[in-house]
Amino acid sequence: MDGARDEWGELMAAAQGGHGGAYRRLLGELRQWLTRYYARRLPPALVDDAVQDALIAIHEKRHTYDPARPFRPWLAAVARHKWIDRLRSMSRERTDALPADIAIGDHEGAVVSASVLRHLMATLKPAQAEAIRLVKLEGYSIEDASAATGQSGSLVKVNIHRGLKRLAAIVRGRGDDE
């Protein structure tokens, strides 16, 4: 983590040692993080339940956290597993058919934007595209992106900066500024 303090890891270690105040604070902060995490991945009606499921899983699995390792990748793994569980349960739930006369919005703009973004991201170096995808599109923290890519936190930041600068130059029509 580039020497950055792992505050959530310290709080979890204190909680494992029986410090109730640290555990309450940790769960409060994790609730906020999990709400943002699931709000980007699930329909709004399912976010609160997913947050509760994740908090329960964190509580039940807190003994598996190793204080010698970074906390955020452990947290991200728990959140991701609960997200996958939620997606699986959604696929098993019966849904009602929509009426044939329901108004449907035009999605052309979103489809075109996604296609253009995919094309632009393909022009970047792979490390830049991956850093931008993780941090800017998927909402990872710099620390989580660093753990996921094996890049240092500083390198993740540099790749994001250079990649966004290159994308801006392409959009402005100047090609590559690097």
Given for the second form:
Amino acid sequence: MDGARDEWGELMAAAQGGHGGAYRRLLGELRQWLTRYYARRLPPALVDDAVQDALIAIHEKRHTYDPARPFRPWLAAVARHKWIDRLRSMSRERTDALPADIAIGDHEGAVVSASVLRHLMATLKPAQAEAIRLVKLEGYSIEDASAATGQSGSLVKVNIHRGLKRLAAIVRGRGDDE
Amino acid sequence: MTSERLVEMLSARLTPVRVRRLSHDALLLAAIGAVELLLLLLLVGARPDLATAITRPFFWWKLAAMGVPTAIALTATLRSFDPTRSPRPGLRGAAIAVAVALALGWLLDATHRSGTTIAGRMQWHEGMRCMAWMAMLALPMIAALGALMRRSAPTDPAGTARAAGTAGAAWGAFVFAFACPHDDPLYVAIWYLAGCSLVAVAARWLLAPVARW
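Since the structure above is the form predicted on its own, I would like to see how the form predicted in complex with the partner chain looks, so please show that one next.
What follows is the entire complex, opening with the chain shown before.
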């Protein structure tokens, strides 16, 4: 992994000098790395958008990478920053209820069991975790989530907002093991 | 658009970039600070009793009380422009420096107590004027930090904005200390602290959107 890291650093240094071939190769490899990174941290539907956000951020901020230092911590910091952004945006986005006739088989288990998200959700209060799971991950409306949990509609919204804010704070406060 | 297509697009429009160096940013800020201090001394003038003031501990205490937090907050701000660095330890350091400065000011005040009443020492009218000057003198540094922040990649936008606001506010007070004839620790503790706090809070809210990317 150290070899890969150094190689990425060299590729980025070449890209900073305007070497398009090195940059194409670097972004191609980073795209795969980012896909794995976000697949462990976000619901599947959000992974591709997060990867593209991160690639654009890497492109726009490539001058902030110092070739004298390791590349991997810089990459992880950018990826984590975009992950936190994504968690924050989940609390701002309006969630529309999915019609019953487009329902698909439940893949929650496959996603959640392998996901860091589940680990993070476990740190929330049960009411917050439940509200986020139902509305943000499973696409229920606020009203349906309210009926399912016994919380009022306002309380569901408050729990989602506070839960996502807490998730972002936890992510910011902990080291990145990627 | 697929991410493969995005990679192709980004690679195709690649242009060379100049790598950001902390030392370059620091030199730029030092130059701006030096010009500002020079302009203040040329256009407004140093305090008339400067020759006497530098022989007394109050003047040096005041300079250190503004200068040390400025240096710590500026360093924290510049370091946090790197996505791998957090401004939080520097912010804690600046807060500790302010607390130590206040404690030393209290000690100085206790050992050189004058007979003047507290109301007389406060000098409200002068205090408000000092605050306005400090806010005005903080603007160039805050603007410069904002411009540098825009080009950087802080991963804790709120913390970086707070550090930049603190640095700009403390710098404005540091520069003003050369023109302000008031060295009374109570006066400095009240008016300088209030002025710096107001500017730092305002700058934090103004700069936070600039720090996002």
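Numbering follows the first chain given and starts at 1. This one's a predicted model, so the numbers in the text were calculated from it and none came from an experiment. Basically, rigid core = biggest C-alpha set you can superpose within 1.5 Å across the two forms.
With the core superposed, L167 shows a C-alpha displacement of at least 2 Å between these two forms. Shown in the overlay between these two forms, fitted on the rigid core, is a CA shift at L155 of 2 Å or greater. A displacement of 2 angstroms or greater separates the C-alpha positions of G139 between these two forms, with the rigid core held in common.
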